[in-house]
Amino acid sequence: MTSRDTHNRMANAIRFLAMDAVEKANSGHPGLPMGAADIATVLFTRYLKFDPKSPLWPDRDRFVLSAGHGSMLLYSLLYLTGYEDMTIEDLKQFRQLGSKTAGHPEYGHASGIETTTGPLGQGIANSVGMAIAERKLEEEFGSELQSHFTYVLCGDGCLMEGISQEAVALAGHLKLNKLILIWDNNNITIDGPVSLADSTDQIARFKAVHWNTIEIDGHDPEQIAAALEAARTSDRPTFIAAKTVIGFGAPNKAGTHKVHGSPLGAEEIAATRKALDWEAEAFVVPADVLDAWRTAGKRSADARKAWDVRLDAVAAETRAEFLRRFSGDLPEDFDAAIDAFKKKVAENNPTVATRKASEDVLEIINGLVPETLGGSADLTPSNNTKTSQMKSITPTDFSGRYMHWGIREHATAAAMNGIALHGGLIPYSGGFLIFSDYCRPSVRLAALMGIRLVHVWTHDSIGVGEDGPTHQPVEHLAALRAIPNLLLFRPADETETAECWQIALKEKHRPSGLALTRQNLAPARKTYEEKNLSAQGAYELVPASDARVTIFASGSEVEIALKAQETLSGKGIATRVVSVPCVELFFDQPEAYQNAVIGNSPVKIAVEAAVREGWDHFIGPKGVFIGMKSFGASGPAKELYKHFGITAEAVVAAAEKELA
C-alpha cells in the first residue's frame, strides 16, 4: 500500500503539471485536475487495469474523462504512467496547434485517450456503450478474453446535461455492474456555485434508476479505495459521489469558480507550490515521484501477459475470430454475399420501401457478420432493423444481438459511439430522420473521431405523410451532409440500399447514416451491375448523348426523375438522369469524374423532397431545384408531393420553361 506521503506527492505531480501547462498555454481548466488528483492517483495506481506498452490491449479497463475540459488530468496521467507517445514536451504544448494535447481529449491523438470528450455528458453515455460492449463480448467469448471495468470521471455539468439521464437510466436497467461513475462533486461551475442553477439530489436520482451509490471524501485515499472496492463487487452500476475542492491546494482560489477555467497566475502558482511543499520547477517531476508513477504504469503488465497466454490457449478458430473482430476486418465472403443479393434483386425487381430493402440487406449481413449489434430507439417495427438473427438483449441475458434503446435518441447515438470505440462490435440502430437532430452532437463526434457505426434513419421526407410537419424532415439531409467525415446515404431502391450498406460496413474510419423511405419505390436499377455504383457517390443512371437536360435526384425522387426523363425523351428532348446516393462520396471522386457526371447540359435540375442547400454543386446557382421551401403538412404522401410540386410533371414543365 502506498504511504499517505507518497500518495500526496504523486497526486501533487498531477496538480502541478496541470497548473503549469495551463499557465504556459494561458488557457485551460486547472481546477478539475487539481481537485480530482487524489481520485485519479488511487484509481491509476491501485485499480485500473492498463498497460502503457500495449495501449490497445482488448481487455484493458477503460477510463473515460467525461468532464473533458479537465484534459490536463488525463494528459498528466498518460505521461506519468509511461505512455511513450505522451512526453513532457507534449504537456508543454498543451492547447497549441498541431499538438497531441488538445484543449479537450481527442481520440486518436495519443494512446490512452479512449474517446473524444468535450460536450458535457457525452463521456457518460459513451461509457454506457463501452460497458454494453464488454458485457456482450464476455457473453460471447468468455471472461478469459473479456472481463474488465469501465471507469468514468464526470463533473456537475455532465450530470446536468439531459443526455446523462438517458444514459444512466439505461445502464441501471441493464444492470451494467462493471460501470463505475465517479462524480467530482466540487459544487462549482463556470458561473459560480452549482446552487445558482441546480439543487438536484444526485444520490436520490441515481438510486431511482437502480444504481449502487456511495458518498466519500474525494481527498481521502482510503475512502476512495474502499468505494472502488465496493463498486467492483456490486451487482449494479455504481455512482461514487466524491466530495472535492476544485483547485485543491491553491491558497486563494481553491473552492471558487476563479480556478475553473482560467490559469492561476504566477503569483497563485508560487503560493500553491509553497502550500503543498513542492519545490520542483515547472514541468519537472521529482525522480522518486516519477519512478513511483512509472512503477504504477507497469502494475498490470503481468495481467496483460497472462491474458496473452489465455488468448493463445483458446481454440484457433475462436482466437482468429476474436482478433478479426478487434482488427475491424469483415468476413472474407462479405462482398460475395452482397453481390449475390444484388443478382437476386435484379431477377425480381421488387417495388419496396427502402426501409424494407434495408431489412432485406440486413438479413444477409447479420447472418454473415456476427459482430453487428442492432437496435432501435423504440421504433423497431418502423425502422425494420431487427432480423431473424437478432434476439433481444435483456438485463439478465446478453446473448442476443439486438438493443432496445427506448426513447433515448441522445444516449443511443452516444452509446453507439462507445460500442464502436470499445472494439469487437459494429453497432447500428434505427430512428426517424427527423430525430437525427437529437442524435446530432454524437453523430458529429463520431465523424470527428472517425469511427464505424451506422444510423438507420427512416421516414426520410414528406413521404411520412399524415404525421405532419413535426415528423417530416426538410432541412435534415442538408444539415447532416454539412458534417465533415459523415457518409449520408439516400438510396433509390433495393440495389442501391445493398450497395450503401456494403460501403458503410467496409468504411472503418467514417460513420454512416442511411436515409430511408416509408413509401414503396419502383426499382431504379433493373439489371445487375457487378460494380458498386453507389461508391462513386453519384452516377449516370440514364445516359443521353448531347443531352439538353440533366436531372439529378436522390432516394425516392429518383423515381420522379425517371418518369420525367421518359416524358421529356418522348417529346424529343434528350435527357440524362443522375442518381446521387451519397454526396460525400461524390466529392471524394477525381475532378474529371465529377465533371463528367455533372455534364454540360444547358438545363440542370435537382429533385429532392428537402431544402435546396448543397445542390448548387450539381446544378449551379442558376439551376432549377424541385423540392421544399417550407415545412411539410399533414396528409397522404402522394397528395403532399403534388401539393408541394415535387412531381414528374413539375420537372417536365421546369425543363421546358428553361429550354424555351
The other form holds:
Protein chains: 2
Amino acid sequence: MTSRDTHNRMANAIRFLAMDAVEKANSGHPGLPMGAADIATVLFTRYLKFDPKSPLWPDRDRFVLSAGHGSMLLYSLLYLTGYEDMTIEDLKQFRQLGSKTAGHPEYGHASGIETTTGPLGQGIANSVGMAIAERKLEEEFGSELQSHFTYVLCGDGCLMEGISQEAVALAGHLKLNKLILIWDNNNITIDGPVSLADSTDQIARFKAVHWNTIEIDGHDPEQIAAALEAARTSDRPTFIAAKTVIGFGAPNKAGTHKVHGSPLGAEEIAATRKALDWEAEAFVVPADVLDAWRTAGKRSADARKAWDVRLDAVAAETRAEFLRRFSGDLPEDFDAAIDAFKKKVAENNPTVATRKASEDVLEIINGLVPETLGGSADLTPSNNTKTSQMKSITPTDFSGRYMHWGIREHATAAAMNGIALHGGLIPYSGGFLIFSDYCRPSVRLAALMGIRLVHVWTHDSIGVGEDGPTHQPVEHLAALRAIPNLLLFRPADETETAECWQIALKEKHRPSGLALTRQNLAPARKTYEEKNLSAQGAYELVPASDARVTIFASGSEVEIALKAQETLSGKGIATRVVSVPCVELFFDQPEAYQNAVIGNSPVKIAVEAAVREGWDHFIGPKGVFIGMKSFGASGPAKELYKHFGITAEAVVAAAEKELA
Amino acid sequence: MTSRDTHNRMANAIRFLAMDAVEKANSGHPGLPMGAADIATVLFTRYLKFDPKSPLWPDRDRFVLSAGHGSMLLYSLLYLTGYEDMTIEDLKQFRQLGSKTAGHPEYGHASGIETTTGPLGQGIANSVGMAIAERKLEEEFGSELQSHFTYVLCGDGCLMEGISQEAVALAGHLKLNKLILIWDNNNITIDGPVSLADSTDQIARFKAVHWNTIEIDGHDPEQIAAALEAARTSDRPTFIAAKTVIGFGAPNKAGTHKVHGSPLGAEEIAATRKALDWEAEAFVVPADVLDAWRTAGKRSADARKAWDVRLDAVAAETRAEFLRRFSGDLPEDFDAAIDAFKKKVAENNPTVATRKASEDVLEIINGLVPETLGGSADLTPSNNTKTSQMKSITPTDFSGRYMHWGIREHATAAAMNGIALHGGLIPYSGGFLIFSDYCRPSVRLAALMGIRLVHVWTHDSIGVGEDGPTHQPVEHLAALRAIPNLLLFRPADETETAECWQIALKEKHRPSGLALTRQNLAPARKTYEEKNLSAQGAYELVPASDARVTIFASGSEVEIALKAQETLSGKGIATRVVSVPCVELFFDQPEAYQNAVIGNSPVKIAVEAAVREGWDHFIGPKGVFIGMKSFGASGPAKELYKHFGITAEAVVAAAEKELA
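I have the form predicted on its own already, so could you send the form predicted together with a further copy of the same chain?
Complete assembly follows, chain above in first position.
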C-alpha cells in the first residue's frame, strides 16, 4: 500500500511523460493518459500480475488499452515498471518513424503491448477473446498453470462502437468473471461533450447483459482499489465506471476536448507543472518516483517463479504440451495427417462443396490439433465448422471446443484476435463470406499484427443462389486480397481445401480466410501429389505446350475452366489451366515462377464469379475476364451462372473470338 | 376493429402464402412470417398509414422489415393490401431469377419495399435515419406535410449485431418518439435457441438508452394494438418486445430452428392447414379474407386525399420546394454556383488539403442546397464537414442541419441510407477513410439500392502521419472501388474536389465517397475549364505528343506525378500525366476514350499511396507501380512518403530505368 502522496507522484510521472512526449512529437493525445493515470497506477502497482523480466509469461494478467489513442499511458507504464525494451529514449521518439512508440500501440513493437489498438472498440472485444482463452486453458491445464485476469481500459468511443455491445453481451452470457473492464468516463469526445451524441446509462446497459457494475471516482486510489478487489471476486465480468477528468492536472484545459487530441502547449504544460507541484524537467522522472515504480514492477516476480515451479511439477507430458501450445508449433504428425488425407481424397475424388471439404479436413485437424477452437456466428449448419470433436462451450462448461458466437461477426473476429494473441489456442470461426464486411476492421488488425487464425467464409459467390445479392459476395475476394498480409484462399476442390488448411495452420504470422462454396464442385485434381501445390498461390493445373489459350480461375470456377479447356483442346486449340487458390502467396513466389505460371499464350482468360479487379495482373488489361460486373440476383445458382454468363461455353466462345 | 376470428384468418393468409411460397421455391424462411403474422396484421390493418394506390406518398408511415429473411411477410402484405405491382403470380415466383420477390426484400423491385434488408441490423439503423428525416422535415415543412411513424420489425439477429446498439443509442438520445421497433421475440436462431449465444435482457438494454419499452404476447391482437397505441403517444422511441412462436401454427416444427430457414415440407404444411383450419389451396386466399385485407389497404386513402388538400393549401413556394425536395432534383442554380466556385479557385490556385477544399465547396453547396444534412462520426474538426450554415441538431431542436453521429460509423452510414430512402434530404457525413471498414456493409447496401448520399472520408493515406498504420488506409481505395455502383472519388486539388462534389450530388442513383487528404496539396489544375473533367473519371492533365512516359495518379499523388513530369520533360523525356479522380466513372466512358486516355507510351507508371490492386488496368502487369506494398507506419507524413518511396524522384528514376 502506498501513501496518497506517493501515489500522486507516481501517477503524475505518467501524466508528465505523456504530456512531454506528445509535446515533443507535436502530435498525440495527452488527455487520456492524464485522466487515467490514477487508475493505471493503482492497477499496475497493486493488482496487475506481470513481470517485465518475463513479458511472455503465459499466466500473466493481460492489460489491454482499448482506447489506443492514449498510447502514452501504456508506454509510460512499460518504461516506469522496468520493461527493458522501453527506455526513456523510446518515449522521446514517440510517434517518430521506426520507433517502438507508435501513435497507437502496435503489437510486436515492444514487450507488454498485448494487442494493437486505436480503431475503437477493438480492444474490448480482444479482451473478451483473451478471457475466453484463459478460461478454456484453465479448464484444460488447471488453475496452477492458467489463472489470470484480463483488464481492459476503454473510453467513450469504445463504448459507442457497436462492436462493444456484441463483445460485452457475449462476455456477460459466458460469465467471464476474470474480465474487468474499466471505463475512463471523462465525458469528452473529439467533437465536444459526450452529450452531443449520446446519453446512454452505461451502468444499466451493462447490467442488462449481466455484468457486475461498480461506479467510482477514478481519481481516488482507494475507490479504485476497492473496485478492483470486488471485481476480482465477482462471479461475472465487471464493469468499473470510473469518473475522471480528461487532462487531469492541466489547469486551463482539463475537462475539455482541447486536451483530447492535441499537445497542451508549452504554457499549459508549465502551468500543469506548477499545479501538480512537479519540478522535474521534461522526460525526467524523480529518482524516488522511478524507484517506487521499479519496485512495483518487481511485485509479481515471486509469483512468476512460483509458477515456474508449478510448471516443473506437472507431468512431463502436460508440461511439454503446454509449452508446445504456447510456442505455436503444431503437433509433429500434422503434415503426415494432411498428406494421408490428400491420398485418401485422390482415391475417391469426391464431388463436394468446399465447405463440406473443409469439414472433412477439419475432422482430421480437430482430432489431431487440440488447440483449435472452432465456432460460427450462428451459421453452424451452413459453415460446416462443427466436427465430431467439437462440443459446444457453454457459460458453465468450457470443456468443449466450439463457440456459438451469436450473430456478432465483428466481435467474433476481434475476440478471435484476442484468443490468438493470448496464445495456447488457434481460433477458427465460420460465417458467410458476405459478412466478412461486418468484421473487416478486425480482420485487418489481425493482418497488421501478424497473428494466426482462420476465418471460414462459406457461400462465397452467386453460387449462394436464392438468398440474392445481399448475400452474394462479388467484391469481397478483391477487397480481402487488397489487405496486406492476409492469406485469402479460394480452393477449387477437396484436395486444394486440405492444402489451404495446411498452409493456414502452419502460417504463424499471417491470418487466413478460406472462401468456400455452398454448391458442389467436381474435383479439379484427381491424382495425389505430395507437394502442397496451393502453397505457390497459383500453379499450372493443366499444362499445354505451345498453349494458345491460358485460363486462370479460382475456387468454383476452376471446374468451368477445366470444362472449357476440354472443349478447346477437343477443337485442337492448345489450352492451359492455372488454378489460383491464393493470390497473396503467388506474389510471394520468385519472379521467374510467376512469369512461367502466367505464361505467354496469346489469349489469356480469367474466370471468377466476382469483380475483375486484381485479375489484370494475370491477364493484362486486354485479357478476357469472365465474371461479375454488377451485384448478383436472387435465383437458383445454376441459373445465375448462366444469367451472368459465367459458363464453360462463354469461356470457349471468348477464346475462339480472341483467336479469330 | 376486426373480430378475433377475422383477425386470425387474415393472419393465417400471411402464414399460408409464406409457407406455400417457400415450399414452391424450395428455399426461404417460413418461420418469421408465420410467427409475426399477428403483429403484421394488427399493424397493417389498424395503424400503418399507407395507400397502395400512392406508394410514394411522402407522408406515409414507413415500414421496415429489418429481419429481411422473412421477406415473404412483406410480399404477402403487399399483395394482400392491394399493391398493384405485387400479384399472386409474383408470390409464386418467390426467389426466382428476375422476379420482384427476391430472397430478401430488394428496394426498387416493387412498391412498398422501403429498403433492402437481409444483412442483419441494417433495417433498424435505416429506420433511425427515416425517423430523423421525418422529424427534420416536420420541423422544416410543418406537421401538415410531414408527420408519420416509422415502424420496424426485427429479430434476435438484428439485436445481436453491434449496429443495432449504435442505432438505438442514437435514437434514444435524439428522442425519436415516432420510431417504433417491434422485436419478434421468438427465441430461435439458426444454430438453435438464442440461449446458445445470448442472454441479454433486451428490455433493460433499451431502457438504458432511454426508450419506452413494452412487453406483449405477440399473438394477442389486443395486446399488440394496445402496445402500438401506447407507442404512438410516447415521447420517446418505443421498443415492443413481442413474444412469438416461430413458425406459429406448424404443429410439429413451430418453436424450433427447423422452421427458421427451410421449407416446412408437404407433410407439415398439410398438418398446419389442418391445425389452423385452412382449407384453401396453395396460393389461394379465400375471398372473404382477401376482401378484408383489401379493405384494410384502403384505410388511409382518405388521409392521403386530405394530405393532398393540405399540400395544395400551403404557399405555392413551399409546395414547389417540398415537391422539388422529394423529386430529388437540385436547385436550378446549382451548376452555375459550382462553376462560379471553380472560376474563383482558378484565380487563387490555393494550396490546400482536399478536406479543406471540400469544406470550401460545402460552404457554397450548403448555402444553396437546403436539403443537405451534414454530420460527422465525432471527427468534425478533422473532417471539415460543418460549414457556417450547419447548426447542430439536438434532441430538442431539429432546426439545425448537422448531426453529431457519435463514434458510430456503421449506424451513421445505415441511417444515412434511411434518410436518403425517406426522401427530401441528401445526407453527407464525415469520417476517416480507414473507418469506411466499420460501415462497409451499409455502404454496400447504398450501392446495391442505388441511392444518393455522400461519404466524406478524410485522412486518406499514409499522409495521416503520426497516427500510424491503424489509421492509414492502404487497401481501402481498392476495396471501395471493388464495390459495384459506388462512386469513389479521390480529387487532386480544390478544382477537382468541386467537380467531384458536383457529380456526387447530381448522381441520383449512385452513392459516392470522397477520399480526401489531411495534408496540403499544390493545385493540379490552374486554369478554369467549364467542363467537369472529373466526370470522365480519368483525363489527361498534362498532354505530350509522342509521350514516352505516362504517369497515372489520383489525389495527393497527382502533385508527385506533376513534379516528376516536370523533371522528365526537363530531361527531354516527353511525359504525360493522367489524373484519375474516379475509376468507376472512367470505366463508364466509351472504349475509344478509355484507350486514348491510357495511351500507348512505352512506359506507364501509376502513383498512388495505396496498394497496386486495380492499377494494372491502366499500366498493365509490366507497368511500374509506385505505392504501398504493406501497411503504413507512424511518423511525420513527409518522412513516410520518403520511407515508402512514393516521391517524384522515385517516379523519375523508375521512368529512366524503364527507358534505359
